[in-house]
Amino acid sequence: MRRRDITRKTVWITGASSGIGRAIASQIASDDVCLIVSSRRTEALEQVAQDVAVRNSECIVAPLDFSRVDQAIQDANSIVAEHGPIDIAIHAAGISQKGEVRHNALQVYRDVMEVNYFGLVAVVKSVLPGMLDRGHGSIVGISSLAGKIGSSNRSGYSASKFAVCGFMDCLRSEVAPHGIHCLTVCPGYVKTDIAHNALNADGSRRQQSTSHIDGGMQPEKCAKRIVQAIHKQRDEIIIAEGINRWGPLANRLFPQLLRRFLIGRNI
């Protein structure tokens, strides 16, 4: 498979400022690249392009809040009009969720399909004329093993999951033809801040972690095996370490036994 050159290119992360985002961030900035970082935290942002910048890759710092989307379509459009055209865009922003179904305001479930699957569309609508234009370009859409597989007490975290697969899948039907690469990206646990910022079932911060995600693969592993899939132009990659890894193929040839495993437990 031909491998493909960033070197010099312009690439956009959102959800830039802490985990897989910023992580991201440092591995890609070792190909000499421009880098525009966004998330809600500027401070956080800040410190992310003078890590970046020991790497000698430019750095732009553009503050996005996709809580808002309408606001943040808006937004992306200003960003690619001044920072522009993208070469590669990665959607790593994202929020989690903890509650029953039975339980959980339908707010929660707004909040967090805005941010990782809506907070996707936008920032694909923007920079995507642009490579439709020039005929090239990257897509990079961070999705979960639960856009794969769905379990207790993450209803609308999986399905906001889903939903970035069927899209990126649907995306890249469209756009292959021009040119244009889309990567669905599926990880597993990793050592983030999500399950501490998750939302509870009244919209709450959850401000605490669980024993799977402190176990988890450290996000400057995940980060690597994402930048590689991007070199290699690949479709789609599970990131997961053991028993995990094997979950969307086991979902796929034994799916009945899968789900009766699942019953009940709290992952």
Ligand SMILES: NC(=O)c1ccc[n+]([C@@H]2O[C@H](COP(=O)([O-])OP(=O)(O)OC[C@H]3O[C@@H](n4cnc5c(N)ncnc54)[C@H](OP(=O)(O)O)[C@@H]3O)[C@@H](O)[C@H]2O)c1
Contents of the next structure:
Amino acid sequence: MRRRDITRKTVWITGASSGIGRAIASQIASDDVCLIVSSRRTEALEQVAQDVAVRNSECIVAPLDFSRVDQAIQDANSIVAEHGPIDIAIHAAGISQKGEVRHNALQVYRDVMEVNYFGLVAVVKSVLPGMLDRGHGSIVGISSLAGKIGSSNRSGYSASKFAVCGFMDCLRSEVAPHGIHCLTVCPGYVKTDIAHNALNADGSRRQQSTSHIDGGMQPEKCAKRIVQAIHKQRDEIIIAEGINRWGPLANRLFPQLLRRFLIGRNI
Ligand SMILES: NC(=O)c1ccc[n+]([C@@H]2O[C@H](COP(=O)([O-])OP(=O)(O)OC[C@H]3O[C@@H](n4cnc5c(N)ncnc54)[C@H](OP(=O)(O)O)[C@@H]3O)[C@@H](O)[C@H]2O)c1
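Next up, the form predicted in complex with this ligand. The previous block was the form predicted on its own.
To see the whole picture, the full complex is given below, headed by that same chain.
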């Protein structure tokens, strides 16, 4: 398999202030790249830039809010115009939700979709023209195991992550002939702030984690797998431990059995 040299490349990571995005920034900084880090919290991004500087990579802080995608597309275009061209774009910004369909406010579905799915579309639309012109580039979309298997209380989150998988598959089929690599990442539980920041049915923040997330993989381990997959130009990776790792395969081989197993379960 080809191994891609990413030294001196310009890498744009959204969701870089925390969790998986932050860990990717730290991991990829060892490759001597020029990093652009985005999310809403400028102070947290500046801390990331300090960590990255220690690893000998350059880092530009470019705050961006995906909660209103029309504005986000304009801001993403400005970031690319100012700091591009982008060689590798990684959309790790994301929010989760927890609540049953019958209780969830419609706005919760919109808010989750805006960041997780439309945010990815905004990033892709801003970097794609430059990548097509130059005939190379990598685009990384972070989906989830919830983007392969649906379960109770995750309808908004899971739908947004299924959308990421579908979008990335379509994008890959369009742009692979032009030399552009697309990677879809489907992690299981990773120990980050994702559950703490998740939306309740009424749109308020949960402000508490879950035992699944607290017992999950360290974000550094997940980030290492993602960076390796970029080097190896993989199409899609499942990053999970234990029995969860087999979920997508079980869903393909025994879909009815898995659906029965999942009835009423919170995973
Ligand atoms: N942790 C897991 O178990 C797990 C499993 C599967 C998939 N994932 C996915 O992995 C990705 C990273 O999540 P994480 O686990 O690292 O969670 P996290 O620690 O909560 O990080 C989420 C990141 O998204 C940014 N973000 C949230 N809302 C934003 C907005 N409106 N505009 C711009 N940036 C925004 C946050 O930064 P600011 O607050 O500074 O904006 C933060 O940097 C997400 O797509 C998540 O769905 C996570």
